[in-house]
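Starting off, we have a lone chain in the form predicted alone, written out as structure tokens.
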Amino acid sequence: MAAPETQLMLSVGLIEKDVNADTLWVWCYPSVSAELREVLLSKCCLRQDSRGLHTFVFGQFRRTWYYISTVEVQEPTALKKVQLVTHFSIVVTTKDFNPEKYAAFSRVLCRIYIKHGSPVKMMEGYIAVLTKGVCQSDENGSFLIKDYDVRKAYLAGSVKDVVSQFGMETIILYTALMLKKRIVVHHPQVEALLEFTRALPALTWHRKDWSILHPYVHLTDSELENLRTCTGYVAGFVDPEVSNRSDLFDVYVNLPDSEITISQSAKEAMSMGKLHKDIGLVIVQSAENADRTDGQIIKDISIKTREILANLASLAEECENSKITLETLKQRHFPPATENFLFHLAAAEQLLKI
């Protein structure tokens, strides 16, 4: 019997563009709710058509993650000659986040679909890797589930790169993260915002919580709805329009600009004083020495914060249904920035009394 991790996939779903520059939904097993499926059409590049080929992309919808690799038919194989596509999309859906894993998959599923022409195959491929965790081929390449440890998915993001460009004002997105803030990415390349997004739960490791990241979003009803049911997130927008947005954020990232704006209403849980400095001098200095790795520095931001977490949780020890209150945080004289952070970090962390 396959290991559990198997039963984290969901479907898989085949799209087609034909030489007419149709494009559909041909088939998927075992199946995808309507909904889903509009989403997983918008999201595939081949209805953009000035946009360029966007070879893999992922991203959340209403806690089922999503991976979609996308191949032009070139060599006259029977995908050309007979059924007239010109590209296909292959469509994983999934109830974890491993982009690495689900590439890989997709790419195995892709060449055995130039090969056949068929989804049956496909479909086999899918049905090994979900009952015995491995799909084997010499020619289509082979694909063991067993390969892809979701620690290193989770470590696949580049803190490094974060810190490179923002500097001490990463202590805005490790703040906004520590108190469940909604923050909104904007860059107009769907792979700059994958790249960057995936990397920010890092900085709040303690959770290991990647189910915040929505890394690809569109303005429409239906995933605005989705983002609105969710406490605090990651979102990536292609869209500008998402700038003038405001009941989106509470903090506004514009990747190509490396600018980051606080939301007025944002602005007085988000005040920043002595203790954010401090922990944005541990972020900036880890990151900027050049002997430590992703996984040193994601440690060193970790340990930072589990010492404020401890101070947290023995104030909470001493309070009446180990609840903090203001007053308790107003008796230890904190400084009134420090105060408010840990004020709004005690509800993040549901150990406020209410």
The other form holds:
Amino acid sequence: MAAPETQLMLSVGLIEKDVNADTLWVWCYPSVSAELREVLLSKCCLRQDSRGLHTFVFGQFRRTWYYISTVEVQEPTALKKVQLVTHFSIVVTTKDFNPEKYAAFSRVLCRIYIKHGSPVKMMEGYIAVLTKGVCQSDENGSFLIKDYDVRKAYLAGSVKDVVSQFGMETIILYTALMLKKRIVVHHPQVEALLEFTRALPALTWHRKDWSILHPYVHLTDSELENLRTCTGYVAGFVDPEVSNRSDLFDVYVNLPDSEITISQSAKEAMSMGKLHKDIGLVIVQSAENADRTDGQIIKDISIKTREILANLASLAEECENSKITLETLKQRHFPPATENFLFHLAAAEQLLKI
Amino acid sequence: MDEVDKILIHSLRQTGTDVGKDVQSVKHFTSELIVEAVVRCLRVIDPALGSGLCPSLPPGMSARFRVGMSLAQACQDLGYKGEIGYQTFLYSNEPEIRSLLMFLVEKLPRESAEASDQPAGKSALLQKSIAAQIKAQLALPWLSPSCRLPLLCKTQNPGPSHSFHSQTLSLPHCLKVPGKRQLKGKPQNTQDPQENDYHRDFLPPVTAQPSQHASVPASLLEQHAGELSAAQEWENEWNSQGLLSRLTPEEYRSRKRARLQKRIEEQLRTAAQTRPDTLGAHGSGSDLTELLQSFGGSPLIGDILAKGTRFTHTEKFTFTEEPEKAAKQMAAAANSLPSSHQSEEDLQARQQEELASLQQQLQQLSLSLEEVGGDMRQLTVSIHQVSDELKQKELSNTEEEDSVRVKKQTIYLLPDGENNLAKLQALVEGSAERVVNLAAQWEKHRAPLIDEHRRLKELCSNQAMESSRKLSEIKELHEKISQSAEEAKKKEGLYKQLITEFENLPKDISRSAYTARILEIVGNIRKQKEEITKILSDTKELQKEINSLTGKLDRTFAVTDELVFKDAKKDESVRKSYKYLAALHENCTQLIQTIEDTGTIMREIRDLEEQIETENGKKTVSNLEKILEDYKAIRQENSALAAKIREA
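Next up, can you give the form predicted in complex with the partner chain of this protein, since the form predicted alone came first?
Below: every chain and molecule of the assembly, starting with the one above.
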């Protein structure tokens, strides 16, 4: 029997666009809720004629990860002639975050669909992966689940690029992530948005929590409602209107202009001092070093983080119930910014006395 | 010729020449008459030219001579191409006079050209008559009140003018002809019988409704202008937006009303919402909310005003503290106002005390503020932490439940591990196959449905295109209809106006008789032209025949000549016949020659006869006698003048 990891796949769906420029959700297995279907139809780039084709897009909605591959039907296959289909997208929804794995898988499924013109064959491939973890594909070899480890997915994002774009300001992102604040990133292109945002949770490697990542969000009610239920998140928007929605973010990143702004309400919590400067220096130096890979940079950052957490833990042990209070922090006479930061960090790490 | 003369005489009469009633044709014109006619025409054509000339012939011969010369000069200046001199006026002959008078009459300026340029239409006529009246009134000189005649009083008093006061009038809406209503037996207006009764029995007529009689025209004008503009606006809106919305007029109106009401509500609501934030305006804000509640939908409005994000609530908190503080401060200040009869030092001491107490209060308040702020921070941070913990715990709960379930089932199967594993695998494969089978069956159903859906969608979009196309066609037709209606109205107005003008025109000359005559003449001329062309062609034909025959004759003669001559040398009879042939030929040629000569002489006779006639018409003999007499008169005058000079 296959490892429990295969239970991570939830469903597979097919969206088609025909010659009348009409986009339809035509098929799915086993089932997709109506709300999720709406969301997926809006994410799939077939609905918007003006933008180009995005071959692969992924995102999260209500703790379900979705991966959409879009293909334009070009060769004169059975699809185009009989069904008048011009483009189609294959959607795979899962519980885990692994873009490379599901990109490859959905590509295989796309190829099967183009070749046979019927979703039945596609479903056979899907079930094969579901039950056996292996699927035959037309390109070289077969698709094996175990080739795609989740750690590789976590490390695939490039922290070096982030640091090279923002330099010392990366410390703001680091602080926001540590304190579980709400970060909103804007870029008009989806691909750049996905690339950038997936690297951010790596800055808090000790948590290995990519569920805070919502890389592709639209300003619709259901999605914003979903965001509000999360305490801290990293959300990516292509819509420039989001800069006016100060109720949605504590930190706003304008990616094309390389600007980071902290919103008024969060300025007090995000005040930074000498401690932050130190960490920032470490990050920048490590990234500038051409010999160090992304993995090593993340390692350096996590070493520093662990130091701080160890410090905090030692503080906690001295108090009752191993929970920190503001008075204990005040007794240490830290500089005010550091004290503030440690206070909020304790809350984020659940070390604070309630 | 009669017609031409009549027209000429009529035109000359119009210029002011006194042509006697018995003078029917130009033949009977005397020299005096001719001179008068020419001078008056010149005066009309060109006042500068004609002003120096006198219409009557002076008695002296030399003077007459001079007048004739100047008239001839003037006519040549105008552009008369024919031969003209003093003799044309003093010793006239019919054809010359006729051509001169025709030239002058043609040169007369036409009055009818102005009238056709004027715009048509009833309103234009009305405006023209108004303008004419005003012009006439302005042309009259202003006289002081005591000198005015009663007619002038009316127009030169300020009395008739009133300022423009208008009052609203109420009119019943049913504008159908009352007679029709009675015929049908039941009232057309079934909305409200009481209203009908009121309209019928109690409502005073429109002229009696305004309080001052003078404001009746103003009120009527305003009412009418209002109705007209409303109707036009409705037309425009209906044609542009109403048709597009594909609703009936009533539905469109009701929707528009609802939309406008909503907008008004929203505006009032936003205005009411901004109020509660400002200090001291609580009273008016609550009044407004009460008003809004009375509009309807009261729970909604209250909710919306009360709803706010975290931030507005916190704002409210911080702001509500302030008015209390301000009130307290103001009360304290009011209490500490010094009364006038206390000494200066007491005053200062008091002020110092108050200052100290206020400062203490301030410190206390700021301390408490800080505390509260710190508490708030603590609380928010712990809320974060707790909610985070909660979420994580929930997630891990669900995960654990899932894994517990799976493990439970595995435990059941654990004892007979190998077998069960194999069985499970077989089961899995079986179900996988079944699912694939089901999917194939489903596909068979799904594919045609999807195709159907696509096909219907296409049909739908085609129909939508069709309907929008038809809508645009309808709009075009509407426009065309309105345009043609306008044109028809204009043309009818023009027609009526022209008919009235035509009836008002003087009937002394029957244009129709003239036009009929002209057309007749034109027809005759055409016929004559046809006949002439026919004759010409006949002549050409004849000439061609003659030419060909002469040619033939010559050739035949030449041939016969040769032939006979050849034989003539030998034979005697042939020589005789040759001589006869030559004689025959010569005689025939002579005959032909004579005939031709006769023809030319006849033509000359005709020409000469024509010339005789024209000369006869010139009445040369009488003119010569007159000339001789005048010559004698001039000689006498000359000798008289010479004698006078010698004497002086």
